[in-house]
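What follows is one chain in structure tokens, specifically the form predicted alone.
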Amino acid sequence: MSATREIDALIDMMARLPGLGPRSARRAVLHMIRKRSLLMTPLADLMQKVAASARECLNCGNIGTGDICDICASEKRANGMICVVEDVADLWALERSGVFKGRYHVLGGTLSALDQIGPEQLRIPRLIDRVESEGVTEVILALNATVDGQTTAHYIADQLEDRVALTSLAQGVPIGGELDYLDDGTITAALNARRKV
């Protein structure tokens, strides 16, 4: 494989990443080549290490470098709350906020009759086991406001009814949002979830 073909192959591989198209991938590869010692070599080393060590937490489904992730291993996070999310990206987004101090449970998707995804294909049975074995007092359903997300939330609520307090994230107008730019569903959710001032 010639050097040009290797570079083209790297660009093609980078273009497969979410959020990067062919043009962005070319710019990223060119930048890494120009900053080879500062970026490309350390990045290649880190990618090899992560490829060898990254795995799903056996308890919650988060991504870490051990069988049990740091969040599940932390006794400070064992406060009786579990926040249920669809994907690891959702968990990481909530962690960035620094607000939630409990533990998480990653479902690995949502229920979907069309795609033949039922509770057994997700981590719903494991969630029910955790509620019973970890002294959970509250389950926060932080699922996306899609039809499949809401179907999944209702299913979980039915399974955990009378076992634990169930809550969900508030929905409605985002901070800094202008009503004129919001869709009808968001405005409806905001009106239905209104509170006293």
Given for the second form:
Protein chains: 2
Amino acid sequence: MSATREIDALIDMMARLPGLGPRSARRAVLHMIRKRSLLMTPLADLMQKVAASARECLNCGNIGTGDICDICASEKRANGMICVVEDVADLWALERSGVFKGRYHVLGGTLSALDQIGPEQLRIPRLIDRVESEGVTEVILALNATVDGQTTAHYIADQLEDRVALTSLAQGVPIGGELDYLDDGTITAALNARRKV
Amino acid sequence: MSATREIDALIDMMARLPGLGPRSARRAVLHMIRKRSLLMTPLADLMQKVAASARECLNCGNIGTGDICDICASEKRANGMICVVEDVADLWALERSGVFKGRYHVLGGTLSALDQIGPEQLRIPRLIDRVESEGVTEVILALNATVDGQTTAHYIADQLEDRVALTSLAQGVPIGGELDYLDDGTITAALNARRKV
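Form predicted alone done; form predicted in complex with another copy of the chain now:
Below is the whole assembly, all chains and molecules, this chain first.
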């Protein structure tokens, strides 16, 4: 490599971002160097700002800039409904759909005996506290349809079943999905949950 | 989107890097936020440093931190041979192979009548100056095997043919390449340039 030590170090560090490898990191760094004032400096400034201000909401685990995130602080969101997700990325995906107007609870992962991740590591006690203190009537378990996600959903359901209504996301054919390309599990789920036209 | 304004702005800006789209930018930003002190802050620092120090070498167009890049300044590199490339990324690719020990000249693109890019925009006059002032005996045209790249190579060859030996990279089957997967052009070139075993 013929670039300077700093540029090499920058490429190495960019290559540690998910979705980037050494080749795409080199391309990204060259692109940034070409657009130093328009892209690289503002991007670095923003990263410094976000690194200094971003933190997890003490209430729900969402990422925001204060101790309490915008969603928990908002008076426009409905109380009484909590949507439980594994990860902040899942929360963002749900927010993009714009349909859910209640509150969230971000677990920060799934239960895993192998990785020694128990309920304490996942904000599950905090969820149980919230159900009692916030007068929650429905908990939506929006966990991923993976083995770990469903194990975690079952565990939470066990803890909460006598206290609130528990729901989970519907399973079936995705919008625009072609049957020919769907896996057997999805087709089975869609058939079992078939409904009247 | 439920993230704060700054995080949204950071995602938008990351999505402008080549190879990243909105989805991968979100993943990268979440990953950085989780590793604020280990990744995000050092990355932002490095970007600031590189943005402040990186500049194009006045002699060859390579990217370095001074007015003259490390390769042009090095006394270990052979004088008398200049390898002409389109782009800094090509220079880096050649340097990774470690085979070439001469100097480079980065054009910064290819001739293009459509985009109004003529020889003046491409450091071609500077190349002709260098050939005369640096006592160059061989110019290797390592331009991409695209139409624009080859047009540019022909133009440079026309300008320099009486003054130095001109060579270009060999064309043929890439190492590890399977004939079945090669395009017709490559197979034709490899056949025409066949050599005795």
